[in-house]
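Take a look at this single chain, the form predicted on its own, given in structure tokens.
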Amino acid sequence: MTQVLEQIAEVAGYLWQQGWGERNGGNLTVNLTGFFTTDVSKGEPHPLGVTLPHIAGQYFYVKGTQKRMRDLARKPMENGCIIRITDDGTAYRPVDDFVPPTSELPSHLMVQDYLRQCGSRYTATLHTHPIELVALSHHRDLLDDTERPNRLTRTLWSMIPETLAFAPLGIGIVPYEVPGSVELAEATLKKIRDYDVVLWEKHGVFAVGQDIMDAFDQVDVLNKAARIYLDALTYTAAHPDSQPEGMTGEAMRDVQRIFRLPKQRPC
């Protein structure tokens, strides 16, 4: 488990030195039930407000509430808990000493009872604010999602090769929904469905993959092309009959060739 711990403070770092993890900005869940056998669990029970049967009994490290990723980087288990959730799916309690967990657990721990429940092998969620796919989001034209790949993922897959590589999946969007909300989490687990990275709009992105590092990277890939695309816009300002032209699709095309896409989804 040291080492579970060690890679989620690593990512909490690289989250802070982004610039995605502004105070206590962004949270995340992983699944450690495997190196638990009995129950540890101790205090009274906290309830979650939904029922999860899928994941009950098992454990995860929550960040904590009001905790800094930067915090979060140097002591973990200081800006972190390890819960158990209870036999019934409808409350939680603490492993160690308890530092209350992020507000928004019942959304993350929604997605955790979906994947558990197709028998998924991911077992880290992330929600972060990476800069530059925020930005995009307040750009109405982007944001429709009603055909597959949409807009937003053919625009971010034509910037760089590696972007349809390792992020073949592409991109869902949520449209704006109060942070923390039933609502949010609701339009979350429809997406994530079909996708490991989902766009939450003016807001920031939420991640699932095998471990923290790999849901990390989902995002780190997609946010990159982003900042190209931005990039490129920048010279379209001062020269409007040039916009970005993206890679063609012969060029994507390829891509999928060489790499074997699509890669298996979340469930």
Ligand code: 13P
Second form
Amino acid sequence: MTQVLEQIAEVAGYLWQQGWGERNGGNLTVNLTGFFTTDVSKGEPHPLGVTLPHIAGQYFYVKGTQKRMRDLARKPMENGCIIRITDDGTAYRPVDDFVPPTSELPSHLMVQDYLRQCGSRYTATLHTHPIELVALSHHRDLLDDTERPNRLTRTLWSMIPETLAFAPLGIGIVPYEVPGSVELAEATLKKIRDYDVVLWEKHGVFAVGQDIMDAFDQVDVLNKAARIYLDALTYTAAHPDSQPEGMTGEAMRDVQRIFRLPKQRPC
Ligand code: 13P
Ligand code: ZN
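Any chance you could show the form predicted together with the ligand after that form predicted on its own?
The complete assembly is shown below, putting the previous chain first.
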């Protein structure tokens, strides 16, 4: 378990370094059930407000609400805690010192419940505030998610070959909802089935991964493409006749062929 906690701390440091974790911004969970054999939780149960039968009895590391990623990077157990979901799936109890969990617990645990329901190998969920992706989420013309791939995904894929290679499911779009709400969690759950990462309009992103580094990489790849797109558009601002070209359809089909896409969905 030490290794998993070290990886969580390492990723928290990257989130801060990237500028995605202002103040307490962002949160994460990682399933630690494999490290426990008996019920070691204690204290009063904290109700979840929903029933999550597939993660009943499971253990998770959860970032604490109002805790900073830059602090978590040094002291994961002071800025988060391990919880066990009760056997009826309606509440949780802490394992050690209680640190009140992130306000985005509904999204994290509802997605974790879905991952267990389908027997996924994915253990980690990540919410963060990547600057360039959030900037693009203010542009209505990029938020239409009716076509597959949607316009934002096509734009990002066309920036560099690696985006399509490592984020072949693309980015889904969740219309604005109140942070921490069950509505946001439900909308996230619907979309995360089909995409590598989902964009929370005017807020941030939510990603899943085999481990927390994998979830971070998914966001990093897509945000890098967003940054390149926005940088190219600054050239357009100075030279209005020159629009970013993007990779051709043929070049993108070549990437798909060479990298043997598409990759496996989480479930
Ligand atoms: P928490 O501090 O509760 O984790 O909230 C941060 C956040 O990013 C909410 O969307
Ligand atoms: Zn947030």
